[in-house]
Structure formats: structure tokens, C-alpha cells
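Form predicted alone, single chain, as C-alpha cells, below.
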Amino acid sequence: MADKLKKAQVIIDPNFVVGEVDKRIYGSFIEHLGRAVYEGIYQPGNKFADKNGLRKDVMELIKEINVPIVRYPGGNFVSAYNWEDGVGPVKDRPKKIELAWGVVETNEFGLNEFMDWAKQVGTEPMYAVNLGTRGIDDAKNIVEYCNIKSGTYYSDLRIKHGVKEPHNIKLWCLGNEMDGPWQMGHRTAAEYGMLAARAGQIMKLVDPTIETVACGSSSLTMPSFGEWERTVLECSYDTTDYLSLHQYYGNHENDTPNFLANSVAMDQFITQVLSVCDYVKAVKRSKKTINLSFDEWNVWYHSNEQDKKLEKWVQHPHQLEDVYNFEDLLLVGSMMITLLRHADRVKIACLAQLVNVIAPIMTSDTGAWRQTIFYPYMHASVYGRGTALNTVVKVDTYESKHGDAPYVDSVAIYDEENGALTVFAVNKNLEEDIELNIDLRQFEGFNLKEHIMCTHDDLKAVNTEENPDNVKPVSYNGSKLEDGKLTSILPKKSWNVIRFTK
């Protein structure tokens, strides 16, 4: 029986290496959108909510991932968005109308509220300027508020509003998808780029250990993709550390086999991306190189029609509230896969949101739950850290839209110093079980420890709070190693974590 199974050979040696993966690159996002903030991460007086409104069962399951980074207060968000009305006493603090997303901002949570949940979740921050309606000087005020330890003006105003130690924000994204003819304050490529130079400039005066990302393009289709990218970068290249992708993926047309091959065209928007940050390099004749941060990334399209009939003007709507399927968590296992591919260059990555709006962790005032798309990304934010192997796939392919779609998504991520290897793979045909082989007699004195599976008859199968394990990974039994090789059944659309110790 097995001899007629479909195979795939995965070819990997601990010398061939992609390169170290940054933990960053299982970050995630919270913006001033929805309930991503109120009634997802604060809720004063929920039955889970500590003596500062924070929500417990949140922050337990947040944990439970290991999120390294938060990138915040957004998004469209940040782009009208003074931080000052964020700070200081709340009673104090203005109810404002929001224009990004049609709602009212109470701010009642802000910037030292959200670092306060950041420690107690064991995550950093990746903060956003405003470069939309703002500029230079808001810029450098913040970092001053933020990293300087006191004797100014806004070290010192921080220390009046009850925060002693600087809180030493060392990523800084310099706004947010300007390119978009639907951001407050867009500009054109050159417009942007000249103030993301002299904003990165500014801010480094101020600190010069902090790190930034500059506005790459929002997405692939967007007609000034590539020209954006090499004018922003020719204008700032001296001040940027990293360069921004943004892209979510949808399945309108209920076409299984085409929506699974979107990690193929993820792949392609980050070869083509670096191959304009080389371009730039090359150019300038420098030494140095720029890596990417694709911090927005996700499936994002079950709540579209929703969204278009909320009431504007309210407060924390239900908005962007996409439930999450089977089939997407096949495609975030497989877009996981593609970013640690490229662990080389994509340093940073976003998953894009981490409570209520398009994210992986559901709230209700009585609980909350993991979607289906949370366990792909705790997988590998637990599992995936180390170094990512040149990991050569052989298996067969099937037409795509977006070109050729192997059946198999597959990379290795070797953890030398604690004795450790895991392969993560992704079966994409919908029929049948996949057979994988891996020689791992490279690997001396390592052995199979488990193998952690996720399938479901149901590509449409959900979980909510009433049911939620209905999809849920599982011990599976699938693998077996003998005399260094390894031969494991992929079943016919799964997820798979195969796990090695020394």
C-alpha cells in the first residue's frame, strides 16, 4: 500500500543554512481597530481583568505563542493619531473622532498602558510614528518621551505621568503604508521617502541604538510597486534598517487548490522586494544591506461584507472580525514556512492582528478562545528557533494561479546549541496522504521525539467558544525512524510538526 502513495523527499544537512532566524519574525500586531484593544487586551471590570484592566486569559494564551514583538498603536490608525492624547491622566484625555476606521477613540489606553502589557506578556514593541498628518518633530518628542531617562522636557513629562525608567523602544516603523491613496497624509514615493530619511535621521540624534523599518509597498498590486520601493529606499537608505511588506490573502473564490498556492506568490513578493533592496545597494555602491519586515500578513476576507454595513462614529465596534476555517490554517502553516525560507532576509514579521480583529485569539466577556489559525503560528514561534536550513523540496506540483504550487511546503530549523530539529510541513492535496522521506544521518545521535499533526474533514471547520478544540492539533503516530531516515505519512491536508532531539 504505501509504495502507491504520492512522495515527497526533503533534502537537508546542518551545513546548508538559510541563516539564523530572528525571533522577531513571530511578532505580531495590535492596532487601535475593533476590539484589538478594548474588549481583546483591556477590559475593566471583565471577571478576567486585573486591578489595571488587563485582560488575564488573554495574556495567558498570548504567552502560550511566545510573541517576541507588538507592533503598535498600528495600521491606518497611527497615521491620524496623536500619541500625547494617549498619555497622562485618563480622566484627562480626549474622546476623539477616528478617521482611519470611522469610529470613536476614547484613549483611554495608550502608550504606557500598552508597554505595561507588553512586560507583563514578556513581548517588546515595534511602535509606529505618525508621518501622516505629523512629521519630524512629533518623531523625535516621542523618542524622547520614550528612551530618554529624564532631565528634558518629555523625559521628564513621562516621569510625571507615573513612569520612572524609560521604557527603551528600540524598533520604530517610520508610519504606515503611505503609498495607499487611502492613508491620512499620503504622499508620493519621494515626498515619503525624504521624510522617512529625515525622521529615521532625527530620531537616531536622539538615540542612536533604536532601529527602523521604512514603508515598503502596502501590497503586490499596487501599481507603484517596485518604483515605490527604490525611490524610498535611494532617499533613505543611510537611515533605514529595514524595509516594509504588507499583503493578506483571501479566498472569494472558494478555489481550495488556488488559495493554498498563495504562499507561492508570498515568496515571489519577497524575492522581488530584495532584489529592489540589492538594486538600491548596488546603486549606492554600499556596504550595507537592508533587510525586510513584513509586518502585516495574514488571511484576511470573511468579514469584508460585514464591515461595510457597521455604524460609524461608535466606540470598539465588531470589526474586522474574520472566523477563522481549517483551510486557513493550512495556508498561515504554509506562509509561516515561506517566511522562515527566507529567514536570510525577512528579520521582522507581523502576523496581522494577535486579538479579536483578523487574529488568532477570540474574546468574549465570558472567555476566550484560540482560532484556527493560532496553532501554525505557536508552532513555530515555539518550535521554530534556531537556524533555518537550505531546505530542497522534491514533490510534485499542481497549475496555480500564481504558477506552479508544490503539494509539499516544507522547512527545517536546526537548534544546534539545545540539541533540537523540527520540519514543518504542509500537505496541500485535498485527496491524498503524502509520503516524506528525510535522510538524517547527518544528524548523529538524534531521534524522532514527536510528531504533532492538525487535519479535519471539514475544510470550512471552525472553533468558537462554544466549541473550541473542534479543530485542534493532535499526537500522531505518522513517523518513524530507522537507521537515520526517516519516513513519515503526511495525511491528505494537514499540518505537520516533526520534532527531533539530540
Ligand code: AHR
Given for the second form:
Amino acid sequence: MADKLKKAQVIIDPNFVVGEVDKRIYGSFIEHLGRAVYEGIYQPGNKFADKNGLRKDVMELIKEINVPIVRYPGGNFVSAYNWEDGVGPVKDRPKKIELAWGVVETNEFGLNEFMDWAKQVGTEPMYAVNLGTRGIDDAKNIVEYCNIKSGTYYSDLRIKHGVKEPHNIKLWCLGNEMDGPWQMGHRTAAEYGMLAARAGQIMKLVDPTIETVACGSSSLTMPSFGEWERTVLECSYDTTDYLSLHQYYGNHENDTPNFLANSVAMDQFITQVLSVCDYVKAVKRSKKTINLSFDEWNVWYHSNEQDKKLEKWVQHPHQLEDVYNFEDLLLVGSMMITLLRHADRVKIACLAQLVNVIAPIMTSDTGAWRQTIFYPYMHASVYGRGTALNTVVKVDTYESKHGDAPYVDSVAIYDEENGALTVFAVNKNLEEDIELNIDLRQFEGFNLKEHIMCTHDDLKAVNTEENPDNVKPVSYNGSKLEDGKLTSILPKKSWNVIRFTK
Ligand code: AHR
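Please supply the coordinates for the form predicted in complex with alpha-L-arabinofuranose, as a counterpart to the form predicted alone shown previously.
All chains and molecules follow, beginning with the one already shown.
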């Protein structure tokens, strides 16, 4: 039987390096949206909440993923948000209508609560400023509030709010999706480019150690895509460090092969944005390189119809609560691999989002559980630290609406210092197992440690509170390493993590 298996060959060499994996590629996102903050990470009175109302059960799951950065407070929410509403005594905070999502925001949870939470889960903030309804003055003030030690109006205000030490937030988003007509304060590329340039400049005058992310397109399908990136960078090149990309995928037509081929589309998107960044670099004769922040990526479509029926002006409704299935896990694994294959230029990425809202973690009043997509994200974050190797995959392809899609997506991450090598691989073939071969003779002294694998008979299988382990990875006996050559059987429709240690 074995010789009838379809085959894939992976070629890697420790000297053929794509780039160091910046741990921020495993970032995520918490927006004031639906039940992400309220009932997600913060639920005073809940049996799992600590004395500050922070959900400890959720923190444990986030720690399991080891999330290095979390983008906050939005998303669309940030474009009409006054950060001052969410600081100071809670009893004085205004309850306001929240126009992005048509709800009521109580402001019970704000910047300082978020920073406490971030500290407890061991993550760093990526803070977005409002460049929709506000501008450079607001951007200046919030950096002063967060990063100046004391002795100025805003730093002293922070101290008055009970936060003695500065937050020292290093990474700042210059607004959110400013190309989108739905965005409050939506602007043309030139208007936004100039605003981003001036905001970035003044924020860096307050704290020269910060890094900034300018808004790229909110999706590849935006009519302004390409021109938007070019114009924004031409205006703001000198004060911008990263350009953002956002993209969500869905399986509206219930066409799994095409759905799984979306990693090809993601790869093309990254390559195209990089071309524009490098074009502007050339035109400017600049020595500086703009890298990418893919700060919203995920599957998002399951909840679309449900959300159209939502009542307006309520507090934290069940919104964007996609229940992810097994095929979503496969695509998220493939997208993670795609990001890692661009580790030289994609330095930041945020799986959007983290809890309840299009998220790997779900909560109810009685518990928290892992959605299917939790697993590839967690595996990559935990085992994918090191150097991304140029991973050549020789395998059959299938025709998709995004062009030829390989049946196997794969990337290898090498951690020379700690003697670890990990190969991530997705078999997208829905009918057949694939034999994977890797020549590892360049990795002398490495042994096979484990092969973790996730598959399911039912592509639509989900995890729920009642059945949280319906889809979960297992330790799998499908790999053998002999004379430096690895042979693995990747089961049809499977996510695989093959680990070697020295
Ligand atoms: O993540 C959900 C929303 O998707 C964000 O608020 C917005 O930036 C994007 O359109």
C-alpha cells in the first residue's frame, strides 16, 4: 500500500534562512466589541474572576498559547473612542453609544485595566490611537500618559489614577482601517498618509523609542489597494516602521478545497504589499526597510447572518461569535505557515481576535474552552520560536480560484541555541494521505521527539462547552527517522507538528 501513497518532499538546510521569527508574529487582538472584553477577559462577580474582575480561567488558556502581544482597544471601535473615558475612577466614567458596533460602552474597563491584565497574562500591548474622529493632539497626549515617568500633565494624571510607573508601551497603531468607508473618520490615502506622518512624528517626539504601524488596506479586495499603500508610505515613510495588512476568509460556498487555498491568496497579498513597500523605498532612495504587521487575520463568516439580527444599543451582546470547525483549523494552520514563510518581513501578526469575538477561546458564565483554531495557533507560538528556514515543498498542486494550491503547506523553524527543529505541515488533500520525506542529514544529532497531529472525519466538527474536546490534537505514531531521513504519513486533511531535538 505504502508505495501507492502520494508523496511530498520537503527540502531544508540550516544555512538557508528566511529570517528570525519575531515572536510578535504570534500576537492577537482584543477589541471593545461583543463579549471580548466584557464577559471575555473581564467579568466581575463571575466565579472565575479575581478581585479585579479578570477571568483567571481565560488567562490560563492565553498563557497556554504564550501570546506575546495583544492589539487593543480596536479595530473599528478605536476610530471614535476617547481613551480618557476609560481612565480614572470607574464611577466617573461616562456610558456612551458606541457607533462602530451599534452598542453601549460603559467604559468600566479601559487602558489601565488592560495594562494590568496584560501584565498578568505575560503579554505586551500594541496600542491603537484614534485617527478617525481625533488626531495628532490626542495621539501625543496618550503617549505622554503612558510613557512619561512624571512631572507633566498627562503623566501626573496617570499617577493620580493610581499608576505610578509608566506603561512604556512600545508599539503603536496609527488608527485602524482608515481606507474603509465604514470607518469613522475614513480618509483618502493622501489625507490619512499626512495624518499618520504627523501623528507618528509627534508621538516619537514624546518617546523616541516607540515603533509605529501605519494602516495599509483593510483587505486585498479594496478598490484602493496598492495605491493606498503607495500614497500612505510616500507621505509617512520616515516616521513609520510597519505597514498593516488585514484579511479574513470564509467558506460561504461550502467549497473546502477553494477555502483551504486561501493561504495562497494570503501569500500573494503579502508579496504584493512588500512590492509596494520596496517600490517606495526605491523611489525615496531610502536605506530604511518597511516591514509588515499583519495585525488582523483569521476566518470570519459563520456569525455574519446572526449578527444582522442584533438589537441595537445594548451592552456587550454575542457579536461576531464564530463557532469554528475543523476545516477552519486547517486553514488557520496554513495561514500561520504562510506568515512564517515570510518571517523576514512579517514581523508582527495578530490572530483576530482572542476571546469570544472570532476567537480561539470562548467563554460562558460557567467556563472557558478551546475552539478548533486554538490548536495550530498555540502549537506555532509554543514550538515555532527560532529561525524560519527556506522550506521547499515538492508536492502536487490542485487548481483553485487563487491559482495552483499545493496539497501540502509546510515550514521549518530551527532553534539552534536550544537544539530544536520543528516542521509544521498541513495536508489539504481531503481524500488521501500523503507520505512526507525530509532529508535531515544537515541536522546532525537531532532525534525525532514527537509528531502531534490533528484530524477529524467531519470537516464541520466543532468544540462546544458541552463537548470541548471533539476536535483536539493527538500524539501520533506516523513518523520515523532513519539514517537522517524522515518519513511521515500525513493523514488526509490534517494539521501536523513534527518536532526534533538534539
Ligand atoms: O476584528 C473585527 C473587525 O474587523 C475590526 O474591528 C476591524 O478592524 C475589521 O474590519
